[in-house]
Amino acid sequence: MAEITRERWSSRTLFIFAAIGSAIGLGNVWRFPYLCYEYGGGVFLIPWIIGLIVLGIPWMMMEFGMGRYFQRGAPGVFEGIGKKWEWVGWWPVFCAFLIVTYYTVIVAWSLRYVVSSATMAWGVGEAGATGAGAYFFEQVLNLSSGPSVLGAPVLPLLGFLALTWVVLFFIMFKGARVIGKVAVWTVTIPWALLLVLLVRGLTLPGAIDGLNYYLSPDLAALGNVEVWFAAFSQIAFTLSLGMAGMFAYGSFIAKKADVTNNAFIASFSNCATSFFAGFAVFSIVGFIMQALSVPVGDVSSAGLGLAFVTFPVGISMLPGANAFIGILFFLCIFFLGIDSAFFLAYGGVIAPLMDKFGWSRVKATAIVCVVAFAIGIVYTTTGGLYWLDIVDRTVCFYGLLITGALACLVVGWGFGAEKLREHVNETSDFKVGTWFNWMIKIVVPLGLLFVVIYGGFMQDIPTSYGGYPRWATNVMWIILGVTLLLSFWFQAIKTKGPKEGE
């Protein structure tokens, strides 16, 4: 790896701000609230409790701490290891990288529904509520008939998705000092709007019969390992682990600074957040129960419908201020999404680049913000969001999942959990225990296997993911190949020394 200055975050604070920023996503909004209704209710924070315990934690004191250690994103930590484990760390590079190529693109669309909500084009009323989903499929996707029939790209998608990439491009390309500060703002900012949200929510008749959804126990869940694996699945998803990012951020900051309380806070945070955005998010639902008399499951839905169809559904029936708060609706959605892809983009990529290369900040911000864009292109097409939910599949699910178990048994068994361990509770005010070790050499990696064998193996191996053809499902396999060929051939290219950069 070639040799450059350490960037540092200015504070602390600012460094707490953008780890929590980086956590802090879209899935926090519309894949959480969903789980816990679905699985249980109340008694679904039991096992994602346990989840956040025995699986996040100890993994992100894992990133943060080795990237500590060697002052290096997460190629340099595992060359440090060993040149022989380097492609352990670039393997969630690729992932990342393709993660950002379409996570942006998801960007774009809040985008696009802040300037659609001001006009409410989908509608106002019942004529709203019934025109969201045809709004959303056929006219800002145009959505075509399958993965195979590609078309061609959806302008106005394009040009909110270039904009984005612009955006991105000024907050990363001066480092972690102006994303720290940045950080701040994509942090409260969606605190904010989710409290004006959650206000406006419990006003509405139904409000309550919604959050009673949301929260109501059944115990027996407990005994459906469907439960253990949606919890340990969202846990690894929501603390952006396994993506490369909290090694670089882990580096940035001074090697005196805490890291089990910074990893605490920014898990709890990012939690906390998760939590509060379902009381948010089901008032509204209960009142388009109340609204449109219907049963709750004709309402809720993870994924892409909750966050653009059913919160539109909603945002048509209100009494008043429809508009508004649809601007701020997707504002949230925007501000949930640029904080996590400038994360991705820069900790996940830009950090490992300027590691091994010596590139300059500029020139590896530029590369890899142009390259990105070029890619997302594909999924501004009529066929895109077949393509990003395959993608999607893959690097998020399967390459994080893979990868984060991969590092893991290197840090716990060749580097050492022990020495790790020792590491972290030199500047720590909480010392960690012996149990910290065995967190990382066998529980979390077991946690992180179930979870892909029971809900990827056995699910898209048998059948089809999705069903899309199995030609599709192939891909994700050729796909998971190539990024792995890519990280052996990166470990194997040999830097010529140091370079000047930033």
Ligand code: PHE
Contents of the next structure:
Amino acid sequence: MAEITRERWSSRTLFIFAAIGSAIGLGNVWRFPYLCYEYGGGVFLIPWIIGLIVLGIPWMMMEFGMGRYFQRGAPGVFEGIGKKWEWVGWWPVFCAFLIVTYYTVIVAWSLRYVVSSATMAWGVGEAGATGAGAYFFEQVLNLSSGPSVLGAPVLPLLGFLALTWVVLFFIMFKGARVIGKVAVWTVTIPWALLLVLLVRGLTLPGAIDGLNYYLSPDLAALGNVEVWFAAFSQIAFTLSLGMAGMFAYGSFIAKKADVTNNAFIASFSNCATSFFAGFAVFSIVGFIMQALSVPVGDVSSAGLGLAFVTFPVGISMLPGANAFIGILFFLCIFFLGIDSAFFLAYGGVIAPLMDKFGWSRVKATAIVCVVAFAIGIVYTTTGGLYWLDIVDRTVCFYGLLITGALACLVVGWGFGAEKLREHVNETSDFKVGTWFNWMIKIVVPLGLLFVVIYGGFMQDIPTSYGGYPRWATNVMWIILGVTLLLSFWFQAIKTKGPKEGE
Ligand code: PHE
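Could you output the structure for the form predicted together with phenylalanine, given that the previous block was the form predicted on its own?
Then the entire complex follows, led off by the chain already shown.
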């Protein structure tokens, strides 16, 4: 294949930071520590690390390697394997697009909370601790009674969402060079902030009790399928694979650069961040337990509840510098989220659109920012949280796992895992053995399908997801179906391909 002029990372270091930044996100703080506590404490690390090695790392090498081989984002890669496969690359593009429409809303909430923290708007001391939940759901979100009651957009959220998209536009419109430079900051700043929060957390009374809950091992957990499900689903989610973007990020690597070692560094750094964040989270959990004399079950939580309720409770109870720590924490959430957002938007959507339609970078970036912002308005309405949750389940669970499994199968059997292995080994610091082929052809797809069936279909088909009305769950299947149809449609569109040098 002729070498084409493709945009490039300015250095290996910048690429690694961009990859780490895309993987590190809200999940490292609000998902991993909780899963660890819930599923066996320290013992959870075993299935999690096994998941990392057998699923995560080979999968990441595959996405980087295929992107580098074809020098294209996901749809271009699958079109390169065979014209009939292009849709396998578009499906995750549509999923990535939907994710970024709501991921940016969470980033906007964090900005909102930076402002709220400055005045400790939810209150300090016990009053703040009791009022933090109501502040989030009633004041900040103005939450309606259910997904069928949308209501008007909440103006401060709309404003912060617009601001988030303006920031994203300026980060993305010059492409990989600027993205790489920005990623160095969006990775190191949250690391530094986590360190500050950790030191503050560990010096609080009760911290050690919290850490005991985080890590005290329960060996019996290893025999529980649920634990393996939790570990594998977290690995699939945390590395930001299956969302098209890593193919494009890989396509910006020079033809002679390393793949295997970079995949190791990026995925281990991501997981180390999760492990580290767990100490910060559970030291605060322990502190709240002691300060309010409540059991761990009342305090530990995952997801939005951890960041926007539990942490504010802890911040209210601090003996001093409440506003300062609040600002640091929500800035940390902001920086954690923003680089996953530009990864989704740029690697996941903009680069593929430029590849296919030959649009200029500025045009593609502007269109994606405006359309994604417009869709995001839905989540700023008073019923927005419910929709955010439903769309999240659809694309970040089903979409990610199904498209990820499909991609591995088409690459493994259609393109040839051995061909990919040889390509990757040619230039990499260390060579992967033939075990890699079986991972891509069989183990990764099976692992992902296990998660989708066990944790997904077996639950959402008999009982409606999240306790929502049945129609809301059906919306999930409709979104999946529509994005799949759109993928076939995009495959059918004939274009001249990318402009040289874009
Ligand atoms: N990896 C991100 C996190 O841990 C989530 C994410 C998934 C982001 C898929 C982009 C794509 O928060």
